[in-house]
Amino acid sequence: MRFAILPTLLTALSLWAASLLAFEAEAQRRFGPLEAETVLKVLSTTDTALLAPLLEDFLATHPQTALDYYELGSADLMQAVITDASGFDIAISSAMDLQVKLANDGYTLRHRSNLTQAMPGWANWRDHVFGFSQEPATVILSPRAFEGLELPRRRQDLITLLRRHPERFSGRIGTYDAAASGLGYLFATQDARTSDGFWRMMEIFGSLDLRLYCCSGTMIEDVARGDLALAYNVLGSYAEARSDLSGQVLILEPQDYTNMMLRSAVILRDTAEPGLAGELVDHLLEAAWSPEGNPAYPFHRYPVRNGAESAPYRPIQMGPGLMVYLDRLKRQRFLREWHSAVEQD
């Protein structure tokens, strides 16, 4: 579920300018002025809505600058920067193995600025991959649902609930579908990596008809409307952007452990504006990570530890490491496994 509700003229600009690209936008709106100077495109994850302030402040001190946003899933957003990444110049992404990826893959540029080296050393791969937002992965309740029962705190907790009240949670569980979705495969794998009670949770949501989605925005939608009574590994940034769907979800943080994703931003190695492009990036830097921030950054901003974990946050750390299960054959082994797991019959 998408927030942004664009004009006709700019939906209609929209849909031809996506019909001539070698991939399909979910949606993609023009920032600034039509008839502008220099055009920044970028190929992002991001809800629209939800970065479209902070990208408007930028636009503010750059009048003659307008920006394209196309926004996609992190899977067909690395596909798009493979085969047609010509012509973009910036790509931001919640699945940080993607992005690692393509910087370790020679289609990234190397930025350094006096932010990109002030920044928390744990956010920065190389000087390719910039992470601009710390954004926990919750379980999302319907309020509803839970009536009469004791709210999980642990994942251990969830599952003992789940034994004892099957009824009432059969076909009502949600979660990312790990084989489609390039955060949701981050989320899980992360997970596998973490608990060994991971399988056992998989297999029991399996159990009871899990229903798996593409995006988080809409497990929230649903879990609002009561289809489901809980969303797992759902963006929290995003369940806290929906200030309309206030007591209709509650947002849980695991506390045996809450994985911690970096958004993060990269400059493409064929972009034809690469300064304008690293200004961008160090505006994302800025509002994230200097200590006077920006009231048009629309993250929660978590205190910088120098990267150690502080109960129950679990950062995922940036490095090739996340490459591992990107890897074709460790990639296969682990969704026949999840696969297993969540498609009982």
The other form holds:
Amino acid sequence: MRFAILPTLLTALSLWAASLLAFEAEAQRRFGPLEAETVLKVLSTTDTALLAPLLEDFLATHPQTALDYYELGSADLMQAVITDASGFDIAISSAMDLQVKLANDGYTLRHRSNLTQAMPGWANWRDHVFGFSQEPATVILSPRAFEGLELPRRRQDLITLLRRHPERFSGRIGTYDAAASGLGYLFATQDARTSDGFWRMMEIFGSLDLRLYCCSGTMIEDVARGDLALAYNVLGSYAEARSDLSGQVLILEPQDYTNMMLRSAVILRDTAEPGLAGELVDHLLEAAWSPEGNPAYPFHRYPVRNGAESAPYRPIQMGPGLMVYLDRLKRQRFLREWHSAVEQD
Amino acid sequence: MTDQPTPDARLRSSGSLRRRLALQLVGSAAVLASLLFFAVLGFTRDVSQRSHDSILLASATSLMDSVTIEEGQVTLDIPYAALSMLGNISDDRVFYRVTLDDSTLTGYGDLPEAPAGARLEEPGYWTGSYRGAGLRSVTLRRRMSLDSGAAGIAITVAQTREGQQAELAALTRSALALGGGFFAIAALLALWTAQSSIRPLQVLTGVVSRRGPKDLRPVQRAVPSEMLPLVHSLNRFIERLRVSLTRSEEFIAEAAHRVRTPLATVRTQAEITLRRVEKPENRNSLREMIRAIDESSRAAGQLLDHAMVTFRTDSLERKPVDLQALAEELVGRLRPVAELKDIALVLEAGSVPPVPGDAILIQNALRNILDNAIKYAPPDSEVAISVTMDQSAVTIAVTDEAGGFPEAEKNALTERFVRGSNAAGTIGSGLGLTIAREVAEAHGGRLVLSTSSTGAGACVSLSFPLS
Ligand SMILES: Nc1ncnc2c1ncn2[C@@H]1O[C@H](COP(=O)(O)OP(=O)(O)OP(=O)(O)O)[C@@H](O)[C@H]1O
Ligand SMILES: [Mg+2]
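Form predicted in complex with the partner chain structure, per the form predicted on its own context:
Following is the full complex, with the preceding chain placed first.
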């Protein structure tokens, strides 16, 4: 009797647990057959549509496998992993700092393969966090707003333009709200770390009625519509993905330096399918770093830097340093400073 | 005698000196190598631990430096480098915690603090485990004065030890290789040392065991000072042996000499008496008496000769001896004796180069051999003496027709006092061939007893090396 009851009980329990998910997924989609033998549950901050071809490519070679893809914000993702680590197999996130913290705090599983060994060392932290894209923090420009002006190439050019033509740009500058967007916060802190000019630029932005956005989508659309003359620190990959807006936005990779965000994947500690999860991660890494690449790979493949070149691209360094800005006091202090720079009334 | 000393069954070995030496040296090499291993390991571990600690401390210090008091509140602004510097030494996980009077300001609230050092300002270190991983941590403590009074701030920075452990494993491997290499070299040197330190012993053994049986000269070879007492005692022992041998030879010679003279007198008297006595039984007993006297004086004479040979071979003089002339002279002297038995002595001697030696001894040896030939040969026979040479030696061969040596006894005949079964009825002492052999051997030559080519008698040859 007891044995008959147990499975029923377990099913009931898992249903109950599923209904109690600690987050609300923005979107959820099943890839692969409904009746699959194994199902990998993937938490991701990446637009489902963006990764879909690559995931389907993976499933083509794994017929008995399905993927449950949950799309959600980076903070929610972190929260989901910490409170409900057992439910999921892989987390894919653009929030490098949070991914590193997950690995540092022991929520992830080590994975080693030929691909993890062949990939660039700076994109792999402890064989736990695997970067599989390089996406620049760019400035999106509205070509109409810059009519008659020389297009800026570096941050200094931009500052000079804003100083000369405050009337033209006032109220037409946008950037992420660092307090609301994890990615915005990451880019802002990396800027502050890299350049002394950052705070000055924020003050100028602030003096020109900076508009803050939670998400890249609306920001890019506002630029395309001409409501914004420029949006600062927008992910170039998102802008490029909006092929519908091509010609209405210009993507500027600042020549002084361009921070490169690494989208990364981690295998979660309590996964029941470490082997399969590893294969999926390897699939992403192969598309990103192997010489052959993969036509389904949605991101631009930048040349892999070997340090000596003076290219402006700077991949954000994975490692414990990223956790500094996650510190409660540090974050409070940084946001306080940032707000006082961008909000000048 | 062979070169190798035959091991004496009664002599027990107390083990090999070389092996014992080698074992001790190899043993001490092993001890030293393991000492070296542990010393190097301890030292490098210490250095590695200290360098890790110093980076942890640098991190904690930079955190401490960022502590400020704002509006009466303690706060801190963690520098980016404080944590990223830890990422530069290894890919290990990093934890930190800042507490103010035991309440966590920021960081990991459950991270254990390292116990305080001897003084408050001294950093405390701790090795333990946290979140399932081995950890090394440092805690820095300061007192701060706030508006609300004094408060204690403690900053803990910790890192997991995977990188350090990998480094320690590599260090252990190199320390092991170092110790092993040291041991291998030391062991080789130990074996070599053991071998070379017993070499003088082997040399001495060789020198002593290669000696001829009569060689009683002291050992002159240079030996290590530790062996001097042994060689000294050995030499004293040899000297005592030589002295006592000489003394007994002298005693025998003296005794023989003292016996011979009165015997001669007794024999003369007995012969005179024989001529006077007529009764056959008296004459017979007198003849018996004379024969016994002859026997005794022959023995005395041979004993004397033997003693003389022994004495002269002791320190053999080596002057060129012309064996052809020597043989001619001796054959000439013995011819009258041989003619008494109608024995013809035939000498065939070409000219030969001189051999180094003692003419008196060689003459004595040859005389004994000729003596035998004449004594044991039937009357009216021939004794042939030849002197020949080959590349290395001159050989004097005496061939008779006396029926040869009894084959079964041949080997023993050159021993002292041994006489053959064919010697019954002839006067003799059994020393003649002994003398001949000893003389030959003293000169480095040989005495060979064989059967003559015709088979009618014996062929005795004496050979002497040319140099
Ligand atoms: N030419 C020979 N022919 C046959 N037998 C011999 C001959 N020479 C020696 N022998 C045998 O060898 C023995 C030993 O000889 P050796 O000369 O030593 O002693 P010996 O002649 O008996 O006594 P002495 O000491 O008086 O010579 C003899 O007793 C004899 O038996
Ligand atoms: Mg004789």
